[in-house]
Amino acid sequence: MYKGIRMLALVKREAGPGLELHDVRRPEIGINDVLIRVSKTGICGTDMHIQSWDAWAQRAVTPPLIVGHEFVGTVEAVGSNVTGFTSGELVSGEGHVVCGRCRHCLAGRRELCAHTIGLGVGRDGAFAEYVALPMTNVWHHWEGIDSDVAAIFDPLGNAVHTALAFPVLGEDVLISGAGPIGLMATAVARHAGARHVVVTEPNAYRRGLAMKLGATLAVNPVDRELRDVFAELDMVEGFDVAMEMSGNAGALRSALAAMAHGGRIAVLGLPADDVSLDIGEIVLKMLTLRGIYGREMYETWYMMTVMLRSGLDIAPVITHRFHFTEHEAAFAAARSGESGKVIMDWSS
């Protein structure tokens, strides 16, 4: 089906820095697949790693590859086994394509599949006019979801999964790192009833965005110790819940030192190097550390949809919009530090 029909896509053609816009073959779909006409995409840190061709990208990616995994679009066609999807419906896709056969997949815990293949990393992605995915990876958007927000459901899922890893109602919450996911987690924690949400971030522009998204305080960790905010916020001992979004070893150690006894830390940020921690501090404070990767399929998707429908506003995190032909400018904006989430429009 659709063999020989062409499309434009942003491609990592060979090992080395850069991405190129090319005319390529439109993906063919199998009997269980959905072909989606992409309308908007979001640029992720993963895409920037692949563009720059850093050490991680060199290990993870085999060119040629169409990159990208954050998208929204409409159903174009479906395989013969597919039910429940019709042409023109607004959809996004879960970027983790799982095996469906391992212990965790069979138990309904697909987010734990050890054989996951990442869209735009291990298989052709969504920075293209069309993308194909198994029907089990396609999410119907509910009526009323803004299309720009729908394009970034994948990272919003990371934020929701992290922010709700532990109960935050009435709690004092620390978020280390105000990148796009940390910013969205700020809004989620506030929406979920946190008493205070303190964000640490050295970038002044992103501290400003954190305040727009509901932070009680946005602190420059270079200038101010976390303990200095306790009295200002009427905190007796320390933070109840922390979310480490930065991947910075110093930020994680600072969070550990600022936790109350029995505190809980959700760790999403991936450090570039090994991190040494004071295990005695973890033990004596009886802290809980939980690693977060991706989203729960599809409980997180349901939760973020319900929260958006009930008043969660993450629109301020989207700061720049470009046409896909301006992809170099879009990536430059995403790298600048003077941006939140960057959207590319794939309309003709």
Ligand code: NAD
Second form
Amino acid sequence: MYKGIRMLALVKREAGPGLELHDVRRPEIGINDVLIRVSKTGICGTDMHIQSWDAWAQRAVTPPLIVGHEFVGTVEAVGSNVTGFTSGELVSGEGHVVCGRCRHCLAGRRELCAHTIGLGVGRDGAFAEYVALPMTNVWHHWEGIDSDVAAIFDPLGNAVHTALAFPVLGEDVLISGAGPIGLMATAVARHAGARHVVVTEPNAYRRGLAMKLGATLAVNPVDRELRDVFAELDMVEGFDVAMEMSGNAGALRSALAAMAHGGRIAVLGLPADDVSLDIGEIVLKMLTLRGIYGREMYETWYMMTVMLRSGLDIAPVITHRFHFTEHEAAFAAARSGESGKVIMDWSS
Ligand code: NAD
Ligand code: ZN
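The structure above corresponds to the form predicted alone; please give the structure of the form predicted together with nicotinamide-adenine-dinucleotide (NAD) next.
Below is the entire complex, every chain and molecule, led by the chain shown above.
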């Protein structure tokens, strides 16, 4: 359909560090696909792993690859089998492309699919002027959703899926890690009625952002034991719910030690190496640990939308904006630690 038509895209050209802007072929679409003109994208840790070509990226990625999966754009064209999308409407994409045929997919539990292919990891992604996705991966934005926030529905979905994994109404919540996802989860836990949201984060800039997003306290885990905050916050036994959003082994161990009996821990952070945990503590405190991957398709997308439309404000997580031609500066800002979410604008 678009054979021969060109576009600019941020590409991992060959095995090794770096990403380059290249003139490449615009994606062709199949009968069930939607072609989207990308307008804004968010930089994720995954993109930085692929840029630096670390051990995970070397296992997960086969170059050449267009990277990126957090985006918003407008419908440009649809395949012959696609209905329900109109040209020019604002959409984002679910970054996990599932098989559609396994037990979980057929049962409507697509987030549990074991054959997921990641946009911008296992197939060409969204750091480009155009991206193609199956229609079942495309989310129509509702009226009133800010386009910068729409660009980061994918990681906001991680935050919402984790924050709603266990009931938080009236509960004392611990969030370890104030990266973009931990920051957004802070606002969501508050919106969902948590009593206290205590955030642990060694980076002072990010502790400041955590307070902006509604944390009761932002604690530097290097300086302060979590037990020290109990009296200050009128807590009796420990945290009822924890969200591990740092990928740091020590953070998970501190969370275990600070949980109340019967506490629940949603684990989103991905440690680079094996982590040893005190299983006796999990047993004797009767804790529940639940792994969280991705977002629920599409219950999480619905929940993000209705919460944003009823007062959830995650805008302070966006700290930097760049044009895509300044991608090196954008990646440097994302990597610096002195940032929340970094957005790239793909207008020409
Ligand atoms: P990020 O790396 O920007 O944030 C992690 C934060 O944790 C950093 O600010 C870091 O300073 C902080 N940290 C480091 N050591 C800590 C400690 N001991 N205690 C508390 N905080 C500590 O990452 P992000 O983009 O916000 O993502 C959060 C985590 O979730 C990462 O591990 C990422 O790999 C993972 N992730 C998982 C999924 C999923 O579907 N499960 C999706 C996206 C990201
Ligand atoms: Zn499947």
